[in-house]
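The form predicted alone is given below as one chain in structure tokens.
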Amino acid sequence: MAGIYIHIPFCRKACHYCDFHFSTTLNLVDEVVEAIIVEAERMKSYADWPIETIYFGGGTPSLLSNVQLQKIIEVLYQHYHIKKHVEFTIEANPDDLTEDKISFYANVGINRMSIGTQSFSDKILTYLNRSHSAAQTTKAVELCHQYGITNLSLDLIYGIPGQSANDWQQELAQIIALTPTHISCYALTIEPNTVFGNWSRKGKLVKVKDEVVESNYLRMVDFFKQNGYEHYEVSNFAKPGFISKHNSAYWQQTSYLGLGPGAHSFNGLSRHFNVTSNPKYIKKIKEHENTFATEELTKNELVTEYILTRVRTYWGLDFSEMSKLFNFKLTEHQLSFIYNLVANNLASFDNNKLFLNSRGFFISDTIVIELIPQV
């Protein structure tokens, strides 16, 4: 299930969690895109397989006028083989989507929308420095079931500075009450790079204990599940047939095409990686220089990328598979974590495929560790 994805670098404000690349210096805009679609161009003898997946990502997506999004869509279709039923997803902060961008979005195709919610409390937008309100995430769902796209991602955060169990029970009876067909729930990180990373350094603001982030997390699953939805990755769960198809292209080592500044491709051996600054993404463009940099992998690497991806996930860890795809053989140790693993009610083991269950998905990062081969 091959897939696009189109990073879109900017946002109006800095949200003082993240550290993906973007700008809130608005003015190369109009540059970045027709330098997106110059590389769109010269990219599509990389990309010569039937494309099941479009998706616009960043940064913030919806900040493009609806002339800037036509353009890059116009040469997609124009060089690339898209498919029919092609699922067609652009990223949105609630306070982009107006009636009259919805109704284009609709009418370009675009079927499904994820849309930054990130909490339903107006004091906890303004802490994260969001630039929308809990009633505008309302009203954006309001629209976008008018307009038939019905298709909706709406995305939380947990673990937040202050944010009590009532307060999160509430967040999920929020997000429940909208109907998404989607959600995806992250606990709040810090990054050094960031405000927030900023303010831990200076004492300002005290993490969340691991064990109240994990009790919010195993909340969380079991209201979701009692509400019809399945936890098919650690952080996403989707009403039956909704998952992320293009998402769940990464987590099954499908090849996908990134274009943008900071994007990246993968083709089943290699890695592109697209220079992470707009002035010098637009610079390359313009004098005919290769935007990215590449990485061959290695086995041990591709094995480590397969055990990554799929013990976050519900379709779990399938080691006769990784025998005939890279000739990897369980070690004792590998095995006997396996099992301590399964005795401690964490995964089950059967057909020698590993998976976990919720316990286990919050301590995935942990339990990867000893499952990636010791070169």
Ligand SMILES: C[S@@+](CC[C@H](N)C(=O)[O-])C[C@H]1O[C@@H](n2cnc3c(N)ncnc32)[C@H](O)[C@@H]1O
The other form holds:
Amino acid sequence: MAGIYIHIPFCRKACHYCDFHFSTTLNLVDEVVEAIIVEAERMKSYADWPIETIYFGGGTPSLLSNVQLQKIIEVLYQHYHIKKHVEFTIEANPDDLTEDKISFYANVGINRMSIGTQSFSDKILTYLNRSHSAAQTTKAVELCHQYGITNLSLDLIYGIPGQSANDWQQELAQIIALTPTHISCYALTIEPNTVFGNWSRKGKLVKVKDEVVESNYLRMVDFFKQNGYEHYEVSNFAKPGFISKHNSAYWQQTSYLGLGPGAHSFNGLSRHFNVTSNPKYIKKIKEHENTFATEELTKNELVTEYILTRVRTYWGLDFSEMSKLFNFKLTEHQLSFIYNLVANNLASFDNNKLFLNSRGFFISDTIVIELIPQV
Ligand SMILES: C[S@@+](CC[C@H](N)C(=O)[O-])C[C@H]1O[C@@H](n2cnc3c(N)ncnc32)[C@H](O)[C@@H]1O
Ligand code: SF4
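Would you mind generating the form predicted together with the ligand now that we have the form predicted alone?
Let's see the whole complex now, leading with the same chain.
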């Protein structure tokens, strides 16, 4: 299942926790859009596959004007084999979602939206430096339903300093009440090059204890399962039939093309990394230079990627498949590590596949270290 990802590297405001690639200086938006259009024309032979998913991510793709978005969509349909029933997602921030914008999205074939919710508490939204209120999120969801876009993903952040167990329970109840088909929930990570990173160094922000974050995580997993969501990836939940095809493709090592500053592409064997700086990206396009660096993946890197992604999903880590694909054999040490995971009720091992349970998912980053090949 191949896809196209388009990175829109702009935001109205920098959230205090985020170190994704974006700029809050919006004077280059038009030039980046024009450059993405040229890149899409140039890369058509790279992605000569039937395209089953299109994903506008960011940054904040919803800050594009309808005209800018339409221009990019037109060039995609002109040069790529877009399948009829393509999953077509845009990430949107609630404050951008006017009636005009949502009806435009529905008209151009966008059939899935990922709305940056983060919290239903205005106090927390202000603390995170989000650009919207909780009421704007609720209103945006209602408008999307009104215009027929009902396949909605909402995301939340937990483990926020000052957020009590009761606050978290209320967030969970509020998100369910909006009946999203898909939910992504991330534990707050304190990234060094952010305002929160700076506050943390100065002692103005004290990280929430791991035990508290874990208990919020386990509470959330149980609650979403009770409400009919499948827990298909560490941080992702979906109603049956609504797993994100786009993200699943990443987790199953399928090919994709990434367009825009900082985007990357994968064709099964190598990865392209686009330059992240917006001015450099524009310049390279104008001067007919490559926008990307290429990295051929070694067998060890392919195995590592397979492990890193599969272990985080409910499809599990399939050692028979790994043996066929990469001639991979478990070492004695890894086998005993797996037996220990099972004995400690963190995973199950069935039919030569390893499946982490919720407690295992929570510490998956440390588990994979023991499983990836050492060089
Ligand atoms: C990078 S944003 C892009 C979409 C959109 N701009 C938004 O804010 O929802 C994608 C997701 O990553 C989450 N995210 C970014 N940095 C994070 C961090 N340090 N800790 C937890 N979640 C984070 C965001 O909150 C959001 O849900
Ligand atoms: S979380 Fe989203 S809106 Fe906030 S800075 Fe990051 S990309 Fe921009």
